[in-house]
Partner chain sequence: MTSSLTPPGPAPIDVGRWRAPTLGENLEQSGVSRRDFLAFCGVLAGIFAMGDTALARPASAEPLTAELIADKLSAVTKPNVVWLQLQECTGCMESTLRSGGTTIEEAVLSLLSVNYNELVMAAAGDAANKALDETNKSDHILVVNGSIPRGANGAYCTIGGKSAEQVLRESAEHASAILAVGACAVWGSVQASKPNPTGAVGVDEIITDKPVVNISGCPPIGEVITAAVAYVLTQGELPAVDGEGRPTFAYDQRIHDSCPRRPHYDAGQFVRTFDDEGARMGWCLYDVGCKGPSTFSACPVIQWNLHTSWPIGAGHPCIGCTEKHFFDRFTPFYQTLPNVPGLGVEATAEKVGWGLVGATAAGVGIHAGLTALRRSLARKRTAGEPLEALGEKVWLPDPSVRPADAPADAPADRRPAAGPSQEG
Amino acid sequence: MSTRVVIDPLTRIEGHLRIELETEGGAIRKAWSETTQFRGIETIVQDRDPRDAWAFVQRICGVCTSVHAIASVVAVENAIGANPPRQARLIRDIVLASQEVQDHVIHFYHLHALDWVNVPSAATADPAKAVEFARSIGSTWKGNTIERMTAVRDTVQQILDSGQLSIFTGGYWDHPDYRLPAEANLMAVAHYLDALEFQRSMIRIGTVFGGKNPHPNFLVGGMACTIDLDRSESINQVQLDQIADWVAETRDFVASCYLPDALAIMGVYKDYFDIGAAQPNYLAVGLAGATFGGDPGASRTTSAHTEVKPGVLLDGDLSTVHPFDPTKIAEYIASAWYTYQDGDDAGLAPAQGETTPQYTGPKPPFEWLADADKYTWCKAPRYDGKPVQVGPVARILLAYAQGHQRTCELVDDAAGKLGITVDQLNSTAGRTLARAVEAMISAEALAEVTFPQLVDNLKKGDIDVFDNSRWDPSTWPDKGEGFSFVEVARGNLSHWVTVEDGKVARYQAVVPTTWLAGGRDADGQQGPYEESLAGAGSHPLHDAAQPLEPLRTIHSFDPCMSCAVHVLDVEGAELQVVTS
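Chain-only structure, as in the form predicted on its own:
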């Protein structure tokens, strides 16, 4: 007899995600992914000046503000025919790269690592042995000292003695499946705290170019910042020197700390390379940071890795890269609380997308949502009718399939150390490892390609970051449609805009978490979250009161529900009126 299990809220994510499960015999048989907030940003920007859209749509998320802003300005530029200068594109690439590495580090240490790392156990560790463990896994991080490990161990003990676990409250610390030795737990907790310090460097890079964080400034046609190496009120030599230091720090942290930690921890939980597989279909337009205005088959990219082309891998075949066709994307609402003019079983291309909420679920508080066909606010995107995975695992597999040298080196090295095959990256542990591999590639590209290119151009006198030839609306067509594809930390992000008579007539955003968290479509196909939990019928869940195993799997996707949904008042009250 099956047992119903509800995880709500699913913690250590951005926004609210609810998972409903049916389990039997210690395994998950059925799963439903439910986002319980509504996102209405697309309707807010209608009838507004398209040059302002980025300022509104970057509020889609509280973390990924920059990436939504860049996706928006690129889509608008595609619609009105704007062409930003080379330096502006490089600055956007630097912002994207720094944000992506910061996001991956936050995910691994602060949103996901505690699924594997037992914090209270660290208080029992020998600091000297913790240093030995760090060295044994190849970690050369400067924080691997006996003094540092001792201080962290004592801090953990003080927290335990206080009786209040502070930021570590709510963990399933008595769960028997925490497997790391105490010394490994101490090392990981020390690196968890170091990562909090490190991520400030990443934020500073975006802040210099965007003026502030969160919600930095961008500009249709270029960048809002100015560059003059000799003036204090512009980006100058002093700030460039600071950025150079932060870029070097980024590469050092990822190489000496993050990647070795990910390899070591996933090696202890090696069976999770056989747990949590979702549909073996993958979509990406390149490695992280790849940016296209319009059809990637015909438009330019500013990625540091132009050799990795847009593509799709289908049905687990990693040897055949299919051409990417944006016209094959459609969003379905068979399980979502929306309505379409053509019927709720239809699929709409994003350029013709509709955002018409129609809540038909039970009145809160409720115990179970999945008894009804509609159970989520998240639409279900499909590519050529298929559920696909996006994100680091899709990008790494795509790059590997195309023979990208650095990707192949890192993946083959990891696979050799762990004793796994490449196709096992489609798993809970594989998604976590792919993110660390990608962070290494991005940190190297930032240090060796993108930032040096910007500096070299500046040395040649190129300080142009804005093209105003399309700023005046009188230069725009009466009607223009544009879209963008940007590979961001969590996956493939696209914004779609229609501009008519100088205003936004239609706007849609298809975000990474929508691709992954969406529910069943009209054909009953599960979304990737659901498939990863229930697809094989063997995903473990041994204790419904401590659902650590499904948390590990869903966290491996790095959920960001704020991107997929927005605010809902349970009484239906108007929360805020926004006026221009």
Second form
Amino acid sequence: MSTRVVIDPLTRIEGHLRIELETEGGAIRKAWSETTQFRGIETIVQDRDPRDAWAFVQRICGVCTSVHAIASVVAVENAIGANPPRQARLIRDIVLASQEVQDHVIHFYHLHALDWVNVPSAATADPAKAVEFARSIGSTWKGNTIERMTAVRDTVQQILDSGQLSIFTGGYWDHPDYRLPAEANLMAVAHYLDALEFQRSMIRIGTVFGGKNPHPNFLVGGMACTIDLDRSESINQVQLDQIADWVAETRDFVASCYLPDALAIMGVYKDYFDIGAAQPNYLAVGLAGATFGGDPGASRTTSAHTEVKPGVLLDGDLSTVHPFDPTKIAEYIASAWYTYQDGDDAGLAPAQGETTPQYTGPKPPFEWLADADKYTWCKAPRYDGKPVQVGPVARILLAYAQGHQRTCELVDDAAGKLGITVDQLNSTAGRTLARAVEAMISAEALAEVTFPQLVDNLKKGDIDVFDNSRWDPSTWPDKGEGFSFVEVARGNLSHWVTVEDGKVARYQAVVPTTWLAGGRDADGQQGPYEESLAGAGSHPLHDAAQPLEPLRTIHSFDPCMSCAVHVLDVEGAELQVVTS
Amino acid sequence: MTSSLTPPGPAPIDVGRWRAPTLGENLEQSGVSRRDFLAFCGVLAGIFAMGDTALARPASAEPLTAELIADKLSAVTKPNVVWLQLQECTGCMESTLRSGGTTIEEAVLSLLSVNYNELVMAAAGDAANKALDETNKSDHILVVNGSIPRGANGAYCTIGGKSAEQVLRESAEHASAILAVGACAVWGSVQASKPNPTGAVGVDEIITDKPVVNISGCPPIGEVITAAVAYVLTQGELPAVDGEGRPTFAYDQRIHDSCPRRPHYDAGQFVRTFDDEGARMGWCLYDVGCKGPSTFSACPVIQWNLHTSWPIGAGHPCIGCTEKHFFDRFTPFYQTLPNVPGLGVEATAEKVGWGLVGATAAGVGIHAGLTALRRSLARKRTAGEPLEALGEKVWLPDPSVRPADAPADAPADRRPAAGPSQEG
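Could you switch over to the form predicted in complex with its partner chain, since the one displayed so far is the form predicted on its own?
Whole complex next, starting from this chain.
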């Protein structure tokens, strides 16, 4: 007999996600991924000045802050023919890298760790043994001291004593599948707090260039932050020194704390390398931060690792890298509350996309959504008709398949330590590990490639960060179409814009979480979240009242639901707002 | 490596009847020295004082020193907090996570019991809903991020199967203080911009029978968010607010008034394009679209991300994110302020800057233009004449409005008197 399970809200993610499951005998048989928020930002940006678009679409997400803005200005530049100077591109690369590493750190410690780490257990740990444990897993983090561990243990004890567990209220702390020894839990809670402190520091790199975080400022045609080493009011040696410091700290934190923790914790939950696989199709345009204005097959790129080319891996075959073709992307709405002019079974390319919301679900409050064909606000993108995974796992596998040296070193090292094969990265534990490996590569690229390049160019007198030649709308073509692909923390992000008579005529974003969180398409193929839970029919669920195992798997994707939901009003089409 | 250790189960929540140690006890136990704590409180004092204290608090009140804040903070037990995230992007929570203060993690863990917040809470699904329901039953502080979409019967944002509106109403019922944090919760922000496809509104469109403190900004500065909570705890009451419901401690001055680039404005030194000499010299960004002259925020003073920088500091014009409907009112963002449709100020930077180069005259010129459009508001939407902007009625904020209980002799407005038209 099957049991229905609803997880809503699915917390420790960005935005609103609901998972509905049918289970039988402790295994998940059917799964539905349901996005429960819709905002309509692409409609709102229509008819506005394309130079303003970044500020609107950046508000798609305050976690992925700056990535939508960068994707937007690059797409608009592509549409109007602007050519930002190389220093501006480098600055965007630096912002993307620091944002991405910070994002991964927050995800691992603050959004995912509590699936693996038992907080109350930390109160029973011996601080000296926790330090010993940290040492044993190769963590050289400066916070691994007996004094620090003691203080954290006492903090946890006080929270327990107070009877008010604050954010730890209602955790599944008596679930039998928390496996870490108390000392490991204490170490992880200490690192949770250290990471909270540290993410503030890490993010300041972007603040220097963009003025604030979240939602820093960007500019079509370059960057607004002038650099002149000989001026007090521009970015000068003072800020460069600060950034150098934060860049070094970032690499240190990932190398000495994050990567060892991820390896050790995933090692304890090693069976999760066989749980949570989604369709073994992967898409990426390069390693994290790779940015293309226009077709990645033809246009120029900025990337710290230009040797990793855009590509697609299909059907689990890691030996063949297929060339990436943007025209093979289409979005489906068979399970989403929208309607297409040519029928809801059609797949539309983003350049021809439509988004007309048409809610057909039950009136809230409701108990169950999955009985209807349509059950989510998230569209279902497909590449050449196939559901694909994007994100760290896709990028790492693509780079590995292309023989990228540093990626191969880190992956082979981790696989050797854990006794897994590379294709096992397609799993709950694998996605979590791939993210930590990628953070290491990105932190190194920031420290060794992009930031030194910026400084080196400055030494040669290159202080140009803005191209003024296309600022005035009179210099733009009457009609221009542009798009961008950017590899951001959660995966492949593309923005598509049509500029007509100086205004945004059409805007569309296809974002990483849309690729992953979308529901079934017209052919009944599940989206990656759904497949990861229900695909093999063997995903565990020990206790329906404490759905810890599915939380682990869904969190391994790092869901970002505000990003996932987007809307496009096709030219001239009236948006249909359902009010009753 | 697998352990057979059985961790202690969760302590049952007995909402409303808990006995919590005071913050002072908690800090002492966790080894935070009085000296460190005072330093933290000094930051808070600075933030509060940044607002005009004469306006923010009765003249008879004790001055807000670090000592006083430390004493009051130390004495409180942990209030329960429900921190909702409705139709939004999580930027406000991210900003909160970036709030400064050396031991803020310990302080926050000890200061508040945040029983419900989707971004950081351990629980999910039924367990999360239970924590929310139980906390809702008794006295708590309610913090709201995000707007409330009223279209499609609330289906544009649901949590636990309930509409955002229902979730908000249930959490507001027994809340002793309600803070609307961020542009979405205050005015709907980006999703409420034209054509507002989901019918998004701010919190005080829904909760009309209780005061709602509006912490505006997209997002607000982290320190302003945490200071608003700390204000409630230390003062035992809501902060004084301006005509838009914003705490005067952070919103009583225009960015323009405390902008470090202000002398360049007064001297008529303007950035004309983002790569010119003026840009590198840190000249005024008014001419490339800065909305600082009509934006009320503490950005220049507190700055962002541990005082690292702020938008104008990084060379970009202010886009006015603390102001009502800034996406519709202040776009196009790169258009010079008086030319932004609807503001109707006739002066241009050229006229003001070059025509009246003087210590205050230029500033007065633009203020006069704006002030002429402002109307006194005892509380928002209760009085005053609206301004036609982009075809809709909007009000410009007026920080000179004092709360009703402020002493009559408190200075209403310390800025240069805004005469009739003084522009060139």
